[in-house]
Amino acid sequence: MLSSRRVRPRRTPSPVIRITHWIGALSMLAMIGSGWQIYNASPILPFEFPAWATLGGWLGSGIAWHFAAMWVLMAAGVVYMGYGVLSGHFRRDLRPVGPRAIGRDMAQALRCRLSHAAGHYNAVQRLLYTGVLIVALLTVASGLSIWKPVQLGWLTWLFGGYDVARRIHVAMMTLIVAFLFIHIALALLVPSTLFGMVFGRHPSAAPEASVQKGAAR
């Protein structure tokens, strides 16, 4: 008698997630560089960003790059959000877990002992990804409030006025930059996740299956 057991293949990001991820990443880099160019025209803190880190070369060009990248990012974001809700991706993969699980995984991460299973989001990842989605929404809202302070006066008022909204916008962008550094570092530590996000499959080309054979008398 022969018996066999198939192991479910590890999940990889769907094409929608991969495409919107890379479009969003490139758009975000363009928005950060152009945003720093816009910031340098009227700094609100006692420093300016170096010219090599900015995009546009001058204020008008920086604004043009910022708005162009903004529309691309918003389009990718709408597709991603719609897919995340309709496919159950948000509910299944990104729904935050309890504080006990977050504390446990955070402690393991700080000791560099946090294991990663492909296709599974641990508590730290869920917290980071959920947090950056909230930050991204605040970044868009605050950006719109300082772009159209008259037409969207109610939104500017909710943020406490133009000057406060601008400071919030800069703070949210700073959090996004910090997230990108953490995200890239984690991707380099677990390169199989980067491979899956680029190629849509895992480095191992062989199917994961095990067959057990035995004879019955």
Second form
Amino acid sequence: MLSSRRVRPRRTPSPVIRITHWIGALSMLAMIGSGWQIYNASPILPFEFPAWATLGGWLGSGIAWHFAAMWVLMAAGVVYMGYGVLSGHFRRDLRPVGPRAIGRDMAQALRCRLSHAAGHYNAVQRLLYTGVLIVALLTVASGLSIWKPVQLGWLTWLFGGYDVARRIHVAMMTLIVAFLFIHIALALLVPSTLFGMVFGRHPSAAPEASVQKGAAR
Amino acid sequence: MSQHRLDRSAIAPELRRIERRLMLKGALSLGGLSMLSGCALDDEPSVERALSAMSRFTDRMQALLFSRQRLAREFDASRITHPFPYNAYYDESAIRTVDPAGWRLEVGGLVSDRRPWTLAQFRALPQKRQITRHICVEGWSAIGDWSGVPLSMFLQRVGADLRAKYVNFRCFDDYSTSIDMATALHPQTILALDYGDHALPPAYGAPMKVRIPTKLGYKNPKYLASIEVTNRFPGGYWEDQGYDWFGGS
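What I would like now is the form predicted in complex with the partner chain, since the data block earlier showed the form predicted on its own; can you produce it?
Following is the full complex, with the preceding chain placed first.
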């Protein structure tokens, strides 16, 4: 009984989460690079993205990449969201906790004192991950609304019309890029989390976990 | 003059292939430095094949999403963009014009009556007006005011096979594009003769432009010269270079 309870905190991302995370990450990078290519064709802000950071080489290719990656991202997203809801992953791990806990964990994080127990999501992580999931949903929805302003006219209307929806799409992209900087920096600061997202277990936890599995059986 | 034009059309496909190769070269050099080296992968035949397969899949999904009943939003005259922008694959100084009295629209393919049409014949048919948003593949958009003959009415008049897959448009500025039959029969797809209260000016495609508010700008050809109904996939000027063929909004 005790051993099985001790297994729980060692929980690492399930294969479904890990596979959809990395497929989603790659397709999201492709969406961003090709999106910058498309943005450069008719910039709505007084700057362009450097050509070396864009994907596709010219507008037509950028669009081809953008839509190819879109189907991959949506497929990974549907599986991830479905699994997150049905498995309880969202409710258990990602649901944001109260503002006090967020304040406490944020203060610890800023002093680099925040503990990262394996399989446990702290308040800052919960807030960031829930936030980026909502932003990703808004990015996809606003993207669909500027792709199909006639067939999905209701969606375009919800986003305030074609021109506003276009700006929302760019704003949401910016938030995702900002998240990526934070996310990657934190993953590099706490490499065990990166290890877990790649291999599904933590280097230090590995032998212990397998022994406990045996004991539980 | 006619000899000159014949030559131009004879070399057009080769020119397009060269242009495409140059564009892909551009993709290679720009992307070579990129961290996302997928840009360079564009030149890799397997990646290009995968991308065009995905593009065809996207086309099929777009066709599924399309409804002949769903209308593009129409606006008040106060929302019209002034001046409505000129846009083509060449500069405004290179616009070609024709004598409206001598202009004929060639009709071909799966139709029972292949006689060419004059402008007067189009003027004699009922006209439909629309103030709709033109959306360019580049992302910008502008609201304009077009009127003309519904394409569905024209296709019925010439006895077109309405079960055919494609309607192909060729233009006298060597542009071309093609659309699916469902879009051709959409009530807002018109053969536009007028912009605002006047005949189309040269910059907007005189004497005839196909206005399709359910499709992106590159599927709205100007300077129309011929219409062909066909089951053979016709492609188009930009589509052959990599824009998705359906191009729906």
